[in-house]
Each structure stands twice: as C-alpha cells, then as structure tokens.
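Only one chain is given next, in structure tokens, and it is the form predicted on its own.
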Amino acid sequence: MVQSDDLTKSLVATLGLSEQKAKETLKNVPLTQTLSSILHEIREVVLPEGTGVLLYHFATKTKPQIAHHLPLIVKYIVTKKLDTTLRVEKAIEYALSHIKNINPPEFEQFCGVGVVVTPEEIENVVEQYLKEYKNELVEKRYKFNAGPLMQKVRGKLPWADGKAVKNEVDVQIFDLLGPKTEEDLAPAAKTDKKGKTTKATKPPVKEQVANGDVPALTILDVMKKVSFHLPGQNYKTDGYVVTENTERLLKEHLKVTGGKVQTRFPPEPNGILHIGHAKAININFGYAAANNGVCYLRYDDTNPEKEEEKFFVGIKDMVEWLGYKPYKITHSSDYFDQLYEWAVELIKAGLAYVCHQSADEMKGFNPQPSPWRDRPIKESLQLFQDMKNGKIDEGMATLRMKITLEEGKLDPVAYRVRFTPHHRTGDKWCIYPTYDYTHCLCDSIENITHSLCTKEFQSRRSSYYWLCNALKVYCPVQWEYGRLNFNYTVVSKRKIGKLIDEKIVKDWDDPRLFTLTALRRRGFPAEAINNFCAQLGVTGAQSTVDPSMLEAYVRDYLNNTAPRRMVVLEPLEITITNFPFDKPVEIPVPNFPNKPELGSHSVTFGPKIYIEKSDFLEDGNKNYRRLTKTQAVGLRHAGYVLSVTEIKKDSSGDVIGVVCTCTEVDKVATKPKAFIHWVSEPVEIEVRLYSTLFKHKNPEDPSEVPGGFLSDCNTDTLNVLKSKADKSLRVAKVFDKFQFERNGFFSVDPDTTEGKLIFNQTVGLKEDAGK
C-alpha cells in the first residue's frame, strides 16, 4: 500500500488533484483508505487522460460493502470501459446488488459498456422532444426552463454525453427563437401593490398557511423527499455490515414483506408520551404512509417494575389522537421465548457470558473488564439457566454480550434478574432482556425495513448490526434523526412524577406540561402539532425550540377552525338606561367574520350587559382607546355606541358598575376609537389561564439553576376566573375549541360537568387585546 507520507504526491501526480485538494482529502480517513487501495491497483500504470478524475469520483461514491470488488471496477475505469461518471455510478449500483459475485457480461450491459451514442441520435431525440415544448418555448422564449426537456432526452439516451446533449438543446432552441432580444435579457420582475418593482419572492409557508392561501406542509410531503434506502437494499446504506448471509436473508425478508416499507414506533409503557414523541410518531408513521407501507406500535415492555396499564392505554390514545392507526400492536414480551433461545445461541457461540460485576462496577466509559469474560461456555449456559429458574438473586448476575460500542462501552448487558411479575407474562420470567438486546431483534422478527430512532442511539448502531449478524438473522437498517427538545419545560418521566408528587402540577395531563395528554387538554389540535413536526423536517441536528414556536402553529390552525364567541373573562356590569327596545333582542353574529358562509349564532342584546373590567378606565389617557367617563366605545356586532352617565363604586372606592346610554353607530358625531366585546344574559363559566411553569429556558441545567429544577418553578402559574359567556356555549362539548373575541383561543376542559362549563386557555391572539 502507498505510505501516508507519499499520498499527497501520488494524488497530485497520478489522479491529477491539486495539492490543496489532496491535503483536504487526506483529512477524510475512509476516503484516504479507499484511494490508497486504488493507487495500489494502478501502480506503474499510465493512466489515459481523464481517468484520474473518474477514479477519484469512484473513491468518493463507493461503499465499504463492495471493497472486494474495487480491483475489478478500477480495471474497467483504467481501460476506459467505464468512461463517464454515470457509468461509474452504475457500476457501484450493480456491485451493491451483487455483493458476492459480479457477472461480467451482465455488469457491462448494466453499465452501458461499449454503447456509443452518435451526434445524429442526439439531434433526432432532441428534435422529437422539442416539438412537445414548442408552444411553451415560443411563449417564454429564453426564460423557458430546459431542465425537464434535458431529463427526457437523458431518459431516452442514458449513455449520451451530457455536454453533447446540452449543446444540441441550446442549438435547436436558438434555431427556433433566434438571437436574444433586450426583453429576453431583462431580469424577471414583479410589481407589488405599491407599484414598486421587486424581485419575485415566495411567501414563507407558515405565512401562507396563516392566510389560508395554501395547505400546510404535511409530514407526508417531508417524508416523500427523505433519501432512505429502498426495502431490500439495506446493503447500500453507509455503515451497514454485509455478511455471507446478507443476500439470502434479504431475499427471505422481501418474500415476507412484498417489498413494502415497514416501520415501528416502540415506546416504553412507563410514562405518558410528550411533545418529543410527537416527532417520533410523525416520522415513523409518516414515512410508512408516504411510501404506502405499514407502521407497528410496539410496546417495549421489558421493565415490569415501571409499567402500568394506564400508560399502555395512554400511548395508544395519543398515537390515534395524532391521526395514525397502527398496522399492528405488538409487545416486546410477545417474543420473550425467542429472545431467550437466541441468548442461549449467543452463549454457545462464545459471544455472551454470565458476569457477576455489580451495576456500579460496570458504570462509566472505562470500567474494568469483567474477570468472567472468558469463562467456559458450559458454565455460562448453566448459570444463565439458573438465572432463568430464579436461583440467582437480583443484582448478582447478568448476561453480557462480547462487543464494544462506539462510545467505548464494553460488553453491554443483555439480560438481568428481576423478581417482578410481568403484566402480560405473569410469573413466567424472572429475567428480562435489555434495550440493547431486545430492540434490534424485535425489529428483525417484525421485518422492519427502517429502524428510525433519535440521534442518541447512534452509538448503539454497531451493537444493533453485530447482534443480528451474530445470530444470522435478518438485519434492518438503523437511521437516526435529531431529537426535539423544548425550552421552559421538563419531559423526563421521573421529573414530571416529582412535579406531581410536590403538587406543583396535578397530573400527567396538567395543561402546564408538554406531555401530549396535557397539550390535548389545553386545546392544542393534533393537526397543528403534526404541522409543526413537519416544518422541523428530518435531519440529524438536535432541535431546541421555545414553546412560542409551537404555539404559533396552534394559533394559525385555530384561526381558521375555531368559531368566534364573545366571553367576558373579568366582567363589569353595564346598565343601559335608554335601551332602544321593549325587551332583549337576538343579534346574529358570524362564526367566522371573514367567512360568513360558515354560518352564524345568535347572541342576546339587553339593557344589562357585561364588558371586561380592563375595557373601562374612569380617567383615561391619550393612549387608552376604550370606555372612560368622557370617551365613548362601540359594541361589536350590536351597532351601538356606549357613553358613560354614572359610575357605581363600593365602599372601598372600587368600580362595581357603570350606567350608560347607547346611540346607534350611524348617528354618532364622532366614530369611536374602539369596539369591544360584551355579553348579555350570559352563562357562567370557569376559565383557567396558564403561564410558563419555569423561569429559565433550561431548568435542568445546573449552571442556570443550581438549586435543581423544582427551585425554578414559577408561582401562580394557574389563574382561575369566574367569567360570563355567550349563552350559545351551553352546548359545547369536551375539547371543543373557540376563539374568545379579543382574548384568545380556549378549549373545553374534561372537568366540565352538566352544570359547570370549564375552559382552558390554549394560546393568546397575535394582536394586542388592548386595542
């Protein structure tokens, strides 16, 4: 092999790289190793012109799985049988689908070796497709997008030289249109409403959604663009480990699945799902749906001491609330018998052993190697059976796998002893498998094509592949994406449990939390949460966002879906002395002012009404636009303007009522500066207003909050009001959502009873409610 000291010179002299490019290349260790192998194959060979570029292209595109085919492909490149980047990429594609052996005639046909496309052929095909676009070309002239035309030509002549195709397209367009005019050369422009010429720009997706112009970006839109491997082509994925059994196992896998995408969402049933899980649910179910596949809901129930029935039910409810239906609901415990048998196989193969180190001794990244790592196989088999039969106490033995993880963790535990009955298997087992052992094998049993998980599990990928291959079973591909974190909250099950125990919040569905049950109770629509997850996309980057970002999507969605109602949160009684009717009247009010076709509801207008306390100020100021003793205010929907004649106060001097006269809005000399909401003959309701639970962005960060997250809790984060509402709300049902005019969006709380309506504030309005 070429020594590393000489690599830069070899890359410059042999492959024609610049010295700078060669030095940059050497920083990439896998690429450097591949180039070293290529240089070794072409030693003492005089390369034809242009071959060095193709060899470098091959090195950047090839995969470790086909390293044994490198000499053959290099030979084809050097002899100019693979003379374009397209042919080189086709060679890689063929090799990846023929890991064991390459059939030369079949290989050459697949790569188009020897196929020559003449200029006449290119001219004829371009002319043929140009006719299809002639009208559009004449209309748009040189602003015509030639990309689709080029694609069609390349589809017809895949082995044609790209430059030759481009030149022929340009020539034929020129023959049709002639030289460019001044108008052709002018940049595209757009005139805005003010008459200014600006560059044409596309409004942000979220802004368009808010205005109702276009549908929101969905998770299906996002997942259709994700570049994951096709089912059965696991071997094309970087890092996937290919063995002599891979080809056979993939063929068997495809027979079972029919080539269909199969994913899974595998939560532990030891707590309620939170907002981070919403992203996982959307990615797993969304990718399956986008590819006409299926998604399992699999409960990872391997910790019986922490699992409760309410968590199983809650998880399923939340998945369905987000709009997804599992293809099948399974449990890791469904496979306990098979998992045990495979553990025995590992021991027999010398790949697992029974260890007596304590949990503390195994902690950290540099623990002492187990003194029992090389114990006799027969001895480990007997001890493992003793563990299974309850003859060894908890903490006195584990079964460990012989592998070192990427993070340096040595020999992860596969089984541990737990004398705890299981909710499904009862007392059958007293040993339970760990995540590191269970996860990949359950994926294999269920023929999962794409094991999608958050980035922190990347360090477990090597053990995932190792374990499947060690047992010679089908090995899915693990793909990682960035975790979703939120500021100003905690999502840890243990910490939420502590908040509940300390009576800071009431339960897992307290609207101040960011569990999915809490968000549903607060009134967040599932569709808005899904839209939010779609906007985050699928990347490896970890996302940490403020709650306001999610609230913006909730507000946008509710703005188009939540009917308007008038509700006075903190009421002040108004008596109208010159009420213009003999008795209270009914006034029609639109459910959506900008969309009258969506219906209306009736509100009562009588001589006694209620307005917000904040909408009256005895002595106003120049910035105050609502009711004062000298300033009139309009009543929304009623068509009348109020003017103060008397102010009623209690013994403490607090205002308890205002006496007014009313005038038709068309008959007042000066139009009022503001119109306010009001209610008459209202229904009494309870309204719960919530504020941020924590003071700091990251209440779990000891540098920000040295006293611990409990010390960071705000006081008075729940404010309960006795309010007065439009009587049409009497028929509202639990989780119904409304916009209370000028106050925000609210949802009916599950605590509601027949005689008592309770609303939770979901989010406020964008506009300042004081205007």
Second form
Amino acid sequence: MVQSDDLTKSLVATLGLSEQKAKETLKNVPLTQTLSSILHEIREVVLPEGTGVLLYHFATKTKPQIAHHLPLIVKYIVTKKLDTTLRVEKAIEYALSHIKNINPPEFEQFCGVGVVVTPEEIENVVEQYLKEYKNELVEKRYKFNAGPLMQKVRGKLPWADGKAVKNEVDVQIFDLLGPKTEEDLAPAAKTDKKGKTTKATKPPVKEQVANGDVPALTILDVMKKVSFHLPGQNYKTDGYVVTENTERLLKEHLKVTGGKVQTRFPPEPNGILHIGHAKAININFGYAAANNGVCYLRYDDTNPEKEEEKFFVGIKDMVEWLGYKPYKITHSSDYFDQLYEWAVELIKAGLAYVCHQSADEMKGFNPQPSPWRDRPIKESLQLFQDMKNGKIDEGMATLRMKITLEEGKLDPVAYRVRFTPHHRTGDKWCIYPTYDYTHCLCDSIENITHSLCTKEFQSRRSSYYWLCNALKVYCPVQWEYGRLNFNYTVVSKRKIGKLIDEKIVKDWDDPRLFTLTALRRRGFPAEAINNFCAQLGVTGAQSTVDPSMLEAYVRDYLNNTAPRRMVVLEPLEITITNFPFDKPVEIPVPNFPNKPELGSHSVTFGPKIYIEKSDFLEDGNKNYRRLTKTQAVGLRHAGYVLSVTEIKKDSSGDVIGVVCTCTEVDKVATKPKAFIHWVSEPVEIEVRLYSTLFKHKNPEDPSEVPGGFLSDCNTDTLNVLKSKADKSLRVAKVFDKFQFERNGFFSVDPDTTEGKLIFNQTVGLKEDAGK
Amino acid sequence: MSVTTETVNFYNKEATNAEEQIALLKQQILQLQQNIKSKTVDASLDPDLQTLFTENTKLKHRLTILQRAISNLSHSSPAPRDSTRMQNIQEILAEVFSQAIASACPDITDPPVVITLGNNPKFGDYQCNSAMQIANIYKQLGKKITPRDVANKILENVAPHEVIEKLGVAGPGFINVYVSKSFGLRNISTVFSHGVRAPEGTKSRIVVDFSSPNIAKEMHVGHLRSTIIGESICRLLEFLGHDVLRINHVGDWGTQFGMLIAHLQDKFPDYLERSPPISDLQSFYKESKKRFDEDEDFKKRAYSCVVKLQSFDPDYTKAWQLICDVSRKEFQVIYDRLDIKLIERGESFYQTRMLEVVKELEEGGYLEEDEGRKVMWGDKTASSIPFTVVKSDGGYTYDTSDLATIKQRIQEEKADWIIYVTDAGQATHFQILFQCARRTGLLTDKIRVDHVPFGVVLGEDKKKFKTRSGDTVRLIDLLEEGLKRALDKLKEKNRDEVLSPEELQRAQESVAYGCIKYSDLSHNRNHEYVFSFDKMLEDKGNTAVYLLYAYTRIKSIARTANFDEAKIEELANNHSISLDHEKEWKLTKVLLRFPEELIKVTKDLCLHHLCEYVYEIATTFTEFYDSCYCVEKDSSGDVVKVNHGRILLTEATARVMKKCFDILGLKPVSRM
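Now that we've seen the form predicted on its own, could you pull up the form predicted together with the partner chain?
What follows is the entire complex, opening with the chain shown before.
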C-alpha cells in the first residue's frame, strides 16, 4: 500500500494528474505497470510543460508487445519531439509495425517530428477548401456541417493543431456569413428528423432488397467496418503473445496464405444448428467474404460419441442455405496424427504430463493440484503411449497441459481415454483430444488469420496462445464476440431431444423450434436471418432478443418478396343468387398491389364463394365492420359488394352458409366499411398455425420456471386447419412463400404431397400483441 | 333366463379386448422370431441391454486397439539381424537385458543395464551386473530386496534369444550369460562368406585433423604421434563405413614467412626464375631467424614482406609457395614411408574465412574489448581464459584461425564429427574452442567433437626426447635408425640366411615401421611415452614383432597343409569351424568380440584397446595351437592328417588379426 501511495504522489507530482484520477488509475493494474516504467524512465528529469498529459496518454494507448520501445518513445515525448497526442499515437502505430527495430529517421518522419505548421499555412489551406463549400455554406448558413471541410484540411495538414484549424474555420465562416441571425438559432426543421426516425426503425436492408440487390451485402457492410488486425499483423492485437519465433512464423504463414483472410466455422457435428449458430456463420463467412478471404467449414469431431452422418449433412445444408460456400470442408479428426505427435512433443518439452486424478477431483472451485504434475518426462511418455495403446482404463488417466487458465482452472486436459469408435477414424484411436487442445492447433494448421468465437471462450484465449507458442507453431488471433441468445425457446440439443421424446414437438425441424432447419421449414428466408445477424453486429456484448425482433426482419423481407394470394383459413360458404355472369369469370389480381409491374395471377369469381367464418356475424355491433345480416361488405379485387338475404343453419343452430346478393361497388349507395378476401372454386389445403411454445421468457431459468422447461410448454401450440385456397396455389413448391391476404405469411411445408398442399404460418402480418 | 344387452355388450367388449391382445402378442412373437433370424435386437427396448451393448462395443474397440499395439510391438522390436557380418554380442545382450530389467522392475525409471565381459569362463562369457545397483536403488526407495532376488526376477524376464545358451545367477547377484555355440558358429562363419566386415552403423561425415606440422620447421616426434594415432583413427572409422576427411592442418601462414621470404630474396635473388636449392630448410630458417633477431632493418623488411604476402602480391606468394614446397617434399617422404594419407589444408586456406568469422562474431556481439584486443569468452564462469580473436595490432591468432576452421568444417564440410589429434598441452585451447563454437550456435549437440590428446614422448632417460647433442630428433633420422635396428634384429635371428634379399627388405620395413607405430598405439595415449627401440623390438610380450611373427606362423599352418586361398574358400563352403575342443571355443569367442572391440575404440578413441585385443587373439591362438593339432605329419614330414575345422579356425583367426593390423597400420609379410 505504501508503494501505491508513493505512486499516487509521483503521478500527481510528475504527470500532473488530480489525486482522484491518480487513485482511480492505480486500480488498472497493467496501466499502473506501464506508468511505473515511464516514471522510472523520467526519474530526475524536469518535465517540460504539457508532457505529463502526453505521457499519460501514451501510457493508456501503448501495447505490451512494444514495451521495449517505451524508453525511446518516452524520451521523444519528454524532449517534446512528440508534442501532440496525434504524434504519440503515430509513434505507437509505428512501433507496432516495427516491433524489432525502430529506424529513427523513418520513425521521426512517420510521426512528423519537427514538422511545424504555421498559422499562415492553416489560413491558406482553410481558405482554399472553404471556397469549395461556399455555395452550400451560404445556403445552409450555420446549419452547415463543417466536419468534411475540417477533414480535408487535416488531410492536407496532418500535423496541424486541431484546435487551431477549428478556430480558423470558425473565423473564416464568420467572415463569410456574418453574425448569426434569429433564424440561424431556430432548431432544425422537423421534416428531416422524421425521415430519419422512420428509417431507423427499419433496417437499411429494405432498400437493397427492393433494388434486387443481394441482401447478404449488408453483412458484408458490417464486416467491412470491423477493425480486426490485418493478416500477418497478429502482433498488433492486444494480448497477442510475441515470442522469438513469431516473426518467422508469421512470415511463413503469409507465404502460405498469400495474405488472405482465413476464417473457419467450427461446429461440433453432434446436433443441429440453431439461430445462435447463424450469427457465427454470418460472422465467419461474412468477415472472409468482406475481405476477399476464405472460410473453412470444420467439423470439430473430437468427441467420438454421438456423431452421426445426418448431423454432418445437416450442418453443411444449413451453411449453404444461408448462402455461403465453404472454401474447404475439414474435420478436426483429419489432424489426429499431427495432434498426437505434438502431444508427444509437449510431453518431451516438460509441458504436459499424464495425470490420474478423476474427473471429479479436477472439478469444483478449489481442485487439488495434480500430484503427478512433476513426474519424470520419460514416465509420462510411456504412460501416454500406454493410453494410446489401450492399456489404461477409461477415466484412469488423462494428459494435462501445464498452464493455468485465466479463471484459475489448473492444467486443462488435452487427451482422455474413450473406448469408442470414431465416425471417421474408426478403431484407430482410443484417446481423443479435447477442445482446449484441439481447437487452436487446428486453427494453426489451417492458417486461420482470425479465430472468431463467442465471449465464453475468452477465458481459453491464454491457453490458446500458450499452446501454439509452446509448440512453436503459427498462432492465430482469437477475437470474441457476444453470443446470441433467444427468449421463449431452448436450443440445447439435449433439451430439444427431450421435447421430441415427450412428443411436444415433432422433430428437430418442428417450426415451433429455433433450429435453423425449423426456421427454414417455418418459412423464414435465409436473407432475413442474415440481415438480422448483420444488425446485431460484432460487438462483445451478449445479446438476448425476443423472437419478435427476428420476425420483424422476416416480415420486412417477405413483404417485398412473397406474392399475395387469397386463402380462406376457416371457410364459410356464400351463395350469390344474382351472380351477374352466366358462368364463373377470371379476375386478374396483382402479385404485389403496390408494384403492378411484378405481375398478376387470375382468380376465379363464381356464384359460390367462401369467406372467413370470422368475417360474418349474424347480429353485428357498432365496432363490427364486416358482413352482418344488415351490413354489406366488399369483396376484394372482385369489385362487388355482398348483402345477406338468407342465413342457413344446421340442427344445432350453427351457421353453415349464407345466401347473398351482390351489387357492383360503383352502384351501391354507401361504400362498404370493409373489403374482405374470398375464394371461389378453391383448392383444399391444410394450414398449420403455430403459437409460442413457452410461456416464460427464460424457460430454462429455475427462478422463472421452477418446474423445469418441460413444465413451461403451452398446450395446443399447433392448430391444423382445413382451408380453401386460391387455386393458383396448386402449383406451389416446398418452401415457396406467400402472403395470404389479411392472414399473414405462409410457406409450403415439406410434408406436402401430390394432391395435398400443406402450409405453415411463418409470421402474422403484424407483430403479435400477445408478446 | 334372459341376458341383458349390457352383459352381452360387456362380454363382447371382453372378447374384443382379448382378440386385440392376441393379435398384439402374435405380432410381438413374429417380431422376435424375425429378430432371432436376422440376429438384430432393438437395444432401445431395454436399458440394461443397451448398457451391455455399449459396454460390448467399448470392449471390442479396446481389443482391436490392444491387438494392434501388440502386433506393432512384436514387429518392431527384433529387427532382423544382418547375417552378412559378425554381430555385436554385447550390444544384443544389452538390448535383451534392458527389456528384461524394464519388465522386472517397472517401478524404477531408467534402470541401469550393465553388461560386462566375463573374466572367468566358469562364470559365463558375459555378465549382467545390474542386480546389485538396482537393489541399491530399491533400498533408497525404502524397499528391501536382496540383489539375488532382483537377479532372479530379471532372469525370469529374459526373453529367449539365439545368442544365449544359458543363464545363471551366481554370487550376490551376478547373472552369468553363456553364449550359444551354434550362434557363435554362424556368426564367425560370416568371415568366410562375406569377409571380415565392420558392424552396422549409421554413416557419418567425419573430419580428422592430425599430423599438422609447421612449414619450414622440422617434423618431430610430437608430430609423429599425432600422425600415427590420427592415421589409425581414420582407418578404423573408414572401416566402419564412415565418410572420413583426413586433414593436414599445416602451419603455412604467419609472421615467420616474412623473414623467410626476405631471407630468400637476399640469398636467392633469382628465385622467381630458378627454384632455390634449399636442401636444409631448418638451417635456412635458423639463419633468417638470427638475422631477424639481430638486424633491425631486416626485421622491418620482414614485416613488410608479411604485408605483401597477406595482400597476395604474386611475387611474394610465389616465394611463399617455394618455401612451402620444400617443406612439403620433406613431409611427404615421411608420410610415404609410414603409409600415411592426408589432404593438406593449411592455415592459409582460412585467410578469407577468418575475416568472415571475425565479422560475424563482431556482429553477434561475442567480442569484448580487452586492453586493445578483442577477446571472446567460451565460458566466463569458470576460471577460464578467453580466445584472442583480434590482436591489438589488428592481426589474427591461432584462436581466430581455429574458429574459422571449425566453422568451415561444420558448415562447408557438413561434418557430424570432428576429431583433433594434438598433444595434451592444447587441451584447454580446444575446450575453449568448443565452448566458443557452442556459444555462437555453430556447434550443436548433434555434432560430436573430440580433442584426442596424447602425452609427450620421452627418451629412455625419461627426459624430453632429444639427441645426445641436445637437438630435437629429426624424424627422418629416427626412421633410419629404426630400419637399421630392425635389420640388426632380423640378422640376429639369422633371418637373412632364410629370406631372399627382397623378402628381407620387406620384413625389415614391416618390422621397423610396424614397431614404431605399434609401440605408440599400444600405450594409453594419454600417458607420457618412453621411446625405446630396444623395447619395441622385443619379440616377446605385446609388441609388433611378436604379433607379426605370430601372424606369419598362423598363415604358415595352412600353407603347411597345402591349402592356398582358393582351397580354403572351398573348404569353408563344405566344412565348418570345429568348436568341440574347449580351446577352439575359447579362441572363437575371442574372435567373436571383434565388433564390440571396434565399437569400444570409437567411444574413447584409445587404440590400445585394439592392440590388447590383437595380442589376446595371438596368445589365445597359441593356447589353442598348443593343445589342438591342425596338421599331423609323420616323421618324414609328410602330411598325414588335416583337421579341416581347425584349419578354418586358423584362417578365421588370421583374417580377424589381419583386419586389426590394417587398422593399426601394421603390414604383415608372409615370411619373416
């Protein structure tokens, strides 16, 4: 504590921090270390005015991998050669790209050391650029955005003082426009703002869809803006560990990849992909695509249990469904031989050992360190070979790496014994590598530039780097992003399996689930899912969203892509007694009412039609705007209005049909309050309506749902209807999507057979108020 | 009695239920029958069954893995032995016992495996003496096991091997190994089918630096030792199949050439046109040295000559060449007489490489300033001294040239093994050299380096070897004296009466040069060595003369029985060596040690092991010959009976001895 007090004092004294700030600073351990080294460098030096702030700025921005250049940069700051924050940042940038040697003249040029910008120069340049904007300026007066102008000036005079430039711009604008008038002081016109807000609610996707662009471009847009390191500049990333081999390995790496970005999507092939994976697929494939790179699909099949062919195929299908093509399809098991050799190397280097602690002993908050940690290398080598040769029982030995993880987990396991044949390697192995051991090495083998993974793996990052460096192989950079979670659903394979076993849902692709196959079956377009992911971005924050958010994207997309059809979900027969034609007629109906250029289809209009049961109410009320005994209703697209003449009922008094007369819409006295959809000479279809499976947001949370997720299921979440559809739907193919007028979006289910059309409801037309 | 509809309905229902049950059962039976037929059982029906199925899969998987591991092991371990050469029995036993000990004492890591040659035939031919050490280890671990128990346990674990006839535990815990006669017979017979071949081994690139006299100076007995030892090491390594580069690192560069050239210019001004007739380079050297020490002007001129030479001025280079040539011719006389082969690559060869190495050391930050010199430390922690890489006047030293040399040998010659044969006085120098080379990363653990030192040569008075007048003994004079003494010895034995003049001369040279070499090699080279013609020429004991006689006698046995080379070949095809007599087997067992004796020498590069081995062959042969008749003659001298198996044994002995002689540089003659 004494030490930290001393430090506080010297921070205050030398760098001119406030005591409060100094104390807060000390809580940041790495920063404190850097500051201590800086203080050590400048001991007994009287700091010139202003350098204290710069030194502090430097301390906050510098990276550990250039710690050895610290004295040099500090010297430059103290001697006022680096006299602005910009120059200090440039110095850091230079040092990062010249980790080994700094060439002083080059360095000074890069940082603009000694470059002096005179006020005259600023004045001239500002004047020059102001001319370009003169018209706009005069027009917009003080609402003119000076940003681009400033940027141009900065581009011309990179070393000019920002404040000086700003002042000069202000002065010159004032010269031009004179003092502000009252109008200038009024708030900006509202119209502008409105335009903006409406836009903000809808994603930028929409426009591109309308223009017929590939919607995946949006994920490209997002991924192009992400600031990851450039291939081969791994060392510039925070936390990347540089060893004496790094430079050579990166050179070799660049030679192999030719500087391409290489990513991978590494799912375990023991289940089905869900919506969370869609984000991973989009980020990995999207980042590669945005940078003209490649992305591997790597099946992480290190666990021999539960790997089935259907999962392998399913995963590939889903990646392709989302519109991505893997550069190569690989398997972690492709590398088992190499991984084994490296494990032996690790043992020989004294960095791994065979341990006999049980899984239970290794678990928990405070596990005992392994008593076998320091056993002779020779012994571990022999035992590891024995493990491989099947001489040791399952659970009686593991190979462990000598590294402590961030969370304090001791010596993670690298290999364990499993007497289980492997899907691809058959009976070759009975030791299988773990995630911790396999993942980074496969990344290294495949020369992955950016190993993108979810935040939970942040704690494995140090072991990731450690292992690559211990084996002296190329070390990729791990970048983490926030995991995507969904409310009102479960995604774990075990839980979905339970739902299937309990016959709550039918299969892995039941449209009530959030697996990707389920979403496809339900009719979600891949583009909508991609757009949704794009909007989530690549931030580190974990996002938990309601299904309605995704549904909004689906709705937006389908609105412009799914043609309209009239389908009566629950039909009520209507007989028109005064049908004006001798026989049924064909009426053309546009596919997209707003865009007639996108074609039309014809609908039959006959004396017998069907309307929704709910569109008729014998005795209406004030709020009911559709057909009643006394109230007429319009027929959409037909141009006729119906009026009831007789109501047919069965023995129990239920309405089984209505007899009406019709009048041309132009000839009725009062316009009907509503127009409804209808069908005539329809095809019979089955329609499946789904509702939310779970009652609570977090069905897995025991505090919300004490009875477990199975107890939280709604009953009757599937409603099967016998409906009547416009007969143009007869030719619809599986996964074709339509907007059923006034009912919502629907997609053809794969259960459809010749002569039996089945539709799933994708989403309603409006967000369900129930949620 | 009327039955109500209800009752009828009830029974109808019952009946329907029963029918349904029957149908279900029928279906299940059918299913089961089908399953039995197709041998498929749906495991999901019964959790216990499912567990058992999983267990079964696991066991099957493990079985496959184990079986494969076993078959890999049994394929890999006993590599098929080469039947075209003698096998190294000691090495085989070491392998066999290492496995046995590992299985007998699994709880000890890296247990000692000690196989020694038995010194008493009663206790086997070889002994494994590990039990005592292992018992000791157990004792330290707190377990009490007697060495004898350990030995018995090892014994139980020894896998049967063709080499081993039988095993036994003796004394406190020695395991005695008796070599199988049939194996021995097969092994020794390879000398007839394939000749005496070296044991197998991986081929290495080896540089041997030996002899290395100084130009313009006389070769002395020190150089003689280096030359003889180096030559034999080369012969041994070449025989073992290595790629050997024999280097004569002559002293052909340095300041002394300045004064020699200056003196040459004065004495033979026309040296560029006419080769100067320098007959005695040594006195030429002394003259110039005298002028150099006394005449300041001459000294200055000498220095300027050095500068000219080092800048490769053609006239000066020519002068330097001439001087070197004179020396070279003198050296060659001696090499020819002793049958020494060398490639001359003197210090001058490394001139440009020295510049390079200094630059590299400088850049690598290995050089430190020390009173104007630049020095490099091999190991600062020890009470060591540094190498002077650059002198204060900017010149280079032996240290510099040796650094350049070792670099050239590793990088350009790609040497796996470098051997320097010099006197023991240079041990520290080489120690520092190797340390420095390791520091720079040039010398790695993959490269073996040996400084093979030898002790000084003393006169019979146990003082430094000098002539009576106190001068250094000229090597050429020494060889001349050797020839004279050898002839005297032969004449003393009246050999001049038996042999033709040519035979006598061959015998004379064989004895003279043979004894000089052998006497050098047969002593532990690390010790001082007393040079005495009297001792060398004794015909008893471990001397060249004794061995050469013995060999001639052995060769004459077959001759007596009228077997020439061709006939012996034929004999070898139809007969095998006789091993029935105890002395026959004893001699054979000595011969079988040939491979292990050679390997032993490669370990410490001490050739006296090989000398002792040949001597043992010779004495064992005498033992054999004394008790086993090979050829029986009647009183008239006619051959009555020939024991073919023994003739073959005699021949095998001769062949093994001949091979040893080749390595030691002895040239046996068929008659002496």
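Being a predicted model, the structure only gives us computed values, none of them experimental. Residue numbers count along the first chain shown, from 1. Throughout, rigid core stands for the largest set of C-alpha atoms superposing within 1.5 Å between the two forms.
Align both forms on the core first, then report whether L54 has a C-alpha shift of 2 Å or more between the two forms.
Yes, shifts by 2 Å or more.
Rigid core superposed, CA of T25 - does it shift 2 Å or more between the two forms?
Yes; that C-alpha moves by at least 2 Å between the two forms.
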